[in-house]
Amino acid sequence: MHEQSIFTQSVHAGERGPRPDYEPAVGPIHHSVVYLYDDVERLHQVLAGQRDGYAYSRNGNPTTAALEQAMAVLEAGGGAVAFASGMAAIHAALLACGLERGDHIIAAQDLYGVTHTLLQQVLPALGLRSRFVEVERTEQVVAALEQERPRLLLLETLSNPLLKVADLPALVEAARRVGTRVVVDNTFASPYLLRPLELGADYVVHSLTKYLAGHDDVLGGVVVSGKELLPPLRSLAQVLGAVPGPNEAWLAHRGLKTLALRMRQHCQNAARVADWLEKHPRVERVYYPGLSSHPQHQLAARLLRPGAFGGMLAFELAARTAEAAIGLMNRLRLILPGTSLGCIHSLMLHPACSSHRGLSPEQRAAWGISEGLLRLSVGIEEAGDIIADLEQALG
């Protein structure tokens, strides 16, 4: 070819060189949207799904694929699909179950507030209706499944914010008998505590933002399933375009590398903090499945990793008012007032004003989410320092 202009050189210099004979120890970030092949026919085969490869980043990206492969291993699944947020992931998981107009869903009453909004305000426009059940009352949920034979059962491993425990083996077995798909939001537990696919769930959903990435610097979601259920999920990701960027995928994958270490510390710290809070005179009640006072403590001990009950807890102030709850949060010095969870630092929020503010006061009261309830995501700091901060704030 003739000598190229600097305008041309500046576009192409340093790109698409020969394949090196080395491999980086840490996977690179692939920012490219477009992928090239020497043979255009191969590109067409990749686009048609006839061979592995990448053509356009909305359909697949090597950095995102590495994250998905890691999640499939951690959740003991056949594959995974990453999304731009946890809500995008759960929305896609529901649609991937083949919902059609007229179908109905049975869902845990104590779902994350925005998931509740999705079921009550978005899906009805598609001709879908939802019935909410108290997931801790296993017999009632089983009876509802047998009576209504819904297309889908949606629940959380540990509920937000009252840490109710779903008896997954019993509920999955009941759903199987009536041909109901099971979608489990495993964000609070993470695969460190429990792997729902091993118990027969169809799809497992995570907010990558929380424990998986773990550093409060990534927004993302992921759905894991068996290989046979992946095609509709992958298709939805491509059509809806709710896919993560390569930077987010790389950061989330990096976070996974320390998940087990962080979760061990989260669990140990939360157990100490919950035990301390339960004895404090200004705390009326503590919700933590690791406490013997938790009504489902034995179930949690049977289902979760031995000796580990998660890093999330909630507690009710004796004053039972929003003023007392917000006043306590304003006095915190180490624990951060924030609307997320599962990251390395401790975070506290007031559910009535944040995660469940979309519900009416009557709904919150019916579900036990009072004005004096606080949710605490216990971080990986020294447990004694977390307790000292709570002590001065409560005092």
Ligand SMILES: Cc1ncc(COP(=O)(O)O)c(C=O)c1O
The other form holds:
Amino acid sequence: MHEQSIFTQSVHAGERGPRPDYEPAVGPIHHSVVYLYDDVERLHQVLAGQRDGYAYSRNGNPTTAALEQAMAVLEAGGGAVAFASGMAAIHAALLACGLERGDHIIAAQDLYGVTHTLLQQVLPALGLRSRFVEVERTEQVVAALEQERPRLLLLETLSNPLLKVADLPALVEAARRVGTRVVVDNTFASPYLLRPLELGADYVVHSLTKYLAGHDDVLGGVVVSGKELLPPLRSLAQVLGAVPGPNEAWLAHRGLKTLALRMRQHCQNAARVADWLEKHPRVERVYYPGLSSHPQHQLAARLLRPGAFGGMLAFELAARTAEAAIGLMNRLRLILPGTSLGCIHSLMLHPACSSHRGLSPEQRAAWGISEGLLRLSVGIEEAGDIIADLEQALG
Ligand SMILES: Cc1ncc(COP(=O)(O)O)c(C=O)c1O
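So that was the form predicted on its own. Now I'd like the form predicted together with the named molecule, please.
What follows is the entire complex, opening with the chain shown before.
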């Protein structure tokens, strides 16, 4: 019997033992990039897409697949594909719509700043133009869809940073009539508030980094769709290669388990904070769909989970200057002055200097993102403590 050297033993020892007859209650993290079969023919069939299985982690990984299955359930889709970030997910969803040189996109004006950068600075090099519309003016958007028949419509359910609400059923219906694909970024709402696929959207995208993972410790993205639209997305993930690592996928999946609980608390807290801010003399205006002063409050009440309006709000200081906004952020003691949203702790940012700094000052001014605007992601702490912190920082 040939005895292997320590060089060989150290490479293979402890791997690929007999199959256990037990099963862990929580799925493991599969770090393996390569997957083996008793018969190499099977490996080749998996690679050729003729049978289910895993061959190479960029094409599919069991830990990532568990996250994708969970997301498909939560967003009522036929399947999902996970990505390394929300931006990678948006990029892939746009390309999966079959964009060709010369096509044009109609996009909501009120979008995450880096999504704008993608549309305005990256896609034009591929011969793709974007036109921005005020998504809350439903009739104008419907007219633009009918006249221009774009390849796709891109919008956010609750927009970043002004919390505008899109009339998804009306827009989806108009888009369907003219053969336009609809991509919805549901990051702010999460499937707790609304499931765009149920309203007829084609692709739903998320930054997993936010509410879904929820703890500010993982970066990721995901696209969910009906079964028939999944193949181009899966191929793009394999070719572009921006897939999450198994640790990230596992953390995001674990975050999902408490999504509904966290969202319930985020929504309750945000409603209290918005109400309080609206009465404060140093605050000129609060943007929160749960307030009756919000221009689309009725629409939000019709579209979102009853009694819940999300955990995000924005507010305008009466002083209206960047100095006043940044001064307030520097005085915060509980709320974290940081660039993200949707996690357990409350986070505040100044859109003009962070999420929307890629827009020109003229564009920001025209689109209502003023120097005195602050965005607050209300966490799951006790609402009274969040309000106390705002009170001392405003005072
Ligand atoms: C609405 C929205 N979509 C997408 C993204 C991009 O996500 P990621 O940072 O995971 O790439 C963000 C990030 O803040 C966002 O706010």
